[in-house]
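Below you'll find only one chain, the form predicted alone, shown as structure tokens.
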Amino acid sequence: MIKNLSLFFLLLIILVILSCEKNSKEEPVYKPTPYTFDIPFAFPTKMNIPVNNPMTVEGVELGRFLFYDGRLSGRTHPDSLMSCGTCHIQANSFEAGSNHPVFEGGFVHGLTGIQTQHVMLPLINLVWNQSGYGWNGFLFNDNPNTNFRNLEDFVRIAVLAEDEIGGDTTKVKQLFQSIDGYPELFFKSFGSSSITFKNIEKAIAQFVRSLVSANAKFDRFLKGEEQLSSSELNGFVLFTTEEGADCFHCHGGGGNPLFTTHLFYNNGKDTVFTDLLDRFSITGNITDKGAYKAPTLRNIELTGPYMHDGRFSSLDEVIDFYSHHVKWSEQINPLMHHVLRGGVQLTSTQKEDLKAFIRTLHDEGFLTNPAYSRPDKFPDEQ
């Protein structure tokens, strides 16, 4: 009895040991592959890539899906979609521009048709801020007084947010666990089948972070790979000396090929300031009244309207603004320094001649790429 006893628990335990066998055989191999990131040249070799969510080419693909898929809404009727890309428009450096068949002067709204409060910054070259997002820089890795710290949350906001998607953050992971080949995407981008909002964020952030512009004229210019007009080289200077329209304190120059400090300026605009959401409303430093993030230049004659309200329609109107209408108040940044004689006083030469030198930061192939554009399919698609 005992012996027949032994010899069935040996059998059933060479049982369990080829089940478990059989098992890992067929268990998928979870192993993503790492993005390279190939810094462009003169750029910063320091990113804002979030130790919690490291890019893989696999992320970065099923972010792009999930960037341009209108069902992030957390619905499926044809009125009611509504993805990042909606607004954030390739052709316009991923933003919604003065051309928009539905967002007139750069404000956009939601499904509910509440507006925005400011108009749309870029996505371009985020993957180097390290300073906070949004015109006040609401969203700030170092803050310990807010939750929300980096562009994972930024995708949070966006889905929640009245003014924006208006969506439920649990019904848009139900919509997509329940749409065909989407569970396997997220098994090979993060090693579950089982979606979660947490991971939706992360797959978006990864693709946001991949866009990056860095082969415009004068990005080849520095590389010695083109040159510049004498119209050009003469705006060139003009925006990188006090002296000219001294625009490099706050966008940068030829040794920031990012085109801006990512910091926040009172640049003048006005000397009264009723907007709630300034960077003061972040800061309560009483310096930070009228202030909003100096954005990107690159590929700035395409993200129009301008200023966080949309105030100037033209880059003509914003060279023009600088030149004669700076406003004087207490809360001025001291980089302002020709406030005193409303700007910097340039002749219509010279303005030519620095929307010219502007105009070099024009980058084609980012508006073309079709890394990020659009995909022809979507998952259940396939």
The other form holds:
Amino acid sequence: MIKNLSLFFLLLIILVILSCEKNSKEEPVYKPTPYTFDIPFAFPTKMNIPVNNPMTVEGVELGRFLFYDGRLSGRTHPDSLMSCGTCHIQANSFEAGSNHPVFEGGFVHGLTGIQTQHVMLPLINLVWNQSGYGWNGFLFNDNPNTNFRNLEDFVRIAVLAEDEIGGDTTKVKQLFQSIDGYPELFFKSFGSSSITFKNIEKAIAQFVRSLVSANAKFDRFLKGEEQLSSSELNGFVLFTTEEGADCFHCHGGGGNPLFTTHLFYNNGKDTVFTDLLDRFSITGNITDKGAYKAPTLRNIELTGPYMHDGRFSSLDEVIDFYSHHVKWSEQINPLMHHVLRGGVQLTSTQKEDLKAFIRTLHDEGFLTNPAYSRPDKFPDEQ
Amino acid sequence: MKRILITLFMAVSLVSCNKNQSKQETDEGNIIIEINHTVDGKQLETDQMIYTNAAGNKYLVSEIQWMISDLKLHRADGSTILIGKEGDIFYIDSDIPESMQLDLGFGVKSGDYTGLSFTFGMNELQNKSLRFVNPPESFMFWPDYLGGGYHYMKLNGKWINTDDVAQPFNFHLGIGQVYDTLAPKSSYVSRSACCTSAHCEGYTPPEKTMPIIGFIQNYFDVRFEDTSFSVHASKSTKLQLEMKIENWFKNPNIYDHNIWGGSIMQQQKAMKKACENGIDVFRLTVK
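Now that we've seen the form predicted alone, could you pull up the form predicted together with the partner chain?
Every chain and every other molecule in the complex is listed next, the one we just looked at coming first.
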């Protein structure tokens, strides 16, 4: 009897210990915190956030890990790692930049060595883009093809594309499932530790939407906090006048501080249009031949090479083009009304002034914001 | 007894509420204004070089974006009813089909109306920079240096110029500028450095770069005095507002693109002529 009693108490103690152990190990809780935007001064209040992917603090943080984790390629060999952050360098406004050690001149290629069809576009303020993503806007909200609508789809396309990551979505999700820490982060973000590629897309898209540039010198000027120099002011006048450099209709200004309309224009680079991935390829409208998205000019001095095909390596070349080398074609956008003079005909002083103004769109805080930077440690290294 | 009184009070209240609701429903109707861009009486075909204006310029139209404000209904007794609230604007864009139908909503008092009026653009009290932060309206901003606020209209297209080339034009209307024609050349905006440097000897800065010393409001009112229509309770009355594009270039001023060139935001003389022409650009019909 005593022996039985001892055995009973022993079992009871073991049970209590086990129970304690279970309680002491915290179960992850799915209680995502809504991610809130402080709308910057003069910025749009309407944002492009899909109903099925509301932004959360947890989702953005997970997206940041995935954005920078080279295992997004679905491979673990050091030579086969590639993530969004491989090409999208924060210091270069999330483009490769002309100074990239691997992608010479800023022309990026995928893991297999195939060069991308177009050069990169920066990842800035994309949460305010309502007019389609990509140089030709092939991803747009009301696309009948539901697989080509928003940033989430861009993630999948980049992972699959041979000229980018060249991966396999099944392998990618399986790999992250096997990496310590990730399943828990997925649970916290989406309520399930079973990793799906859809949730990988969603997390990275959330992180990309969180990338906000709104504290350049010009932003502070607009708020009355800082004055522009004489040269910068001259440049601003040129930027926003039809008889000056006439940039504002496509690239914004004080009334549109995104510094882009995100719309598509044939800006007179060519007279013959052979690119099969221009805006025409999306709309079928003949007037869209040779038309491409007007990119934002924020941090533009860092995001060369310029134009969809990277034909210009410096801002000076771009300004020279708009000043003297615009070409007429039937498809040229009517906003390029200086075309028959070859461009806006800026003097050398005006070019310097214009460039000085454009440099006021440089946002150092965006380029160094720790919330946007590569994490010190990935989840399995914590 | 107390309970009976409370029940009676509640019943009366409910009946009263219902009565008010039904009164509201029977008193108000809707107006839908369909926008129509036409040239020479036919529906606009964009990007087709098939039109000729009063000056003899062959031209095409690629897109039109414009804003109206202060939309009012007029009654026989001279009273007016403002649609929406003061400062409301309506944005119309040939590239955005949903903007081509102004649904005023079921808040229009039923009855007979003798006409309608609106302001083309916005008056100086309403036309303030940064009042629209969201596209597409924000894309209409008019640079502060040129007067600020917003374009009243962007009408973009091309015309066949005297060299027989399709030249782009931006027929943009908004606040005009007064330039200081007596200012020394060295004070011309952003041209001063060039004017004083040796390699620009003989360079004559264009008038449009002179210092700006004032602004001119170019908005104008459009009134349809004798277009009678009725609004019936709980029903929609359809009106059609037609913009006759050829009239921008016609009456009372013959507007010649070869004279005014491709851009007029800094040419008050051109904008003035255009706005004077605007007086018979619009036509209102009851559908």
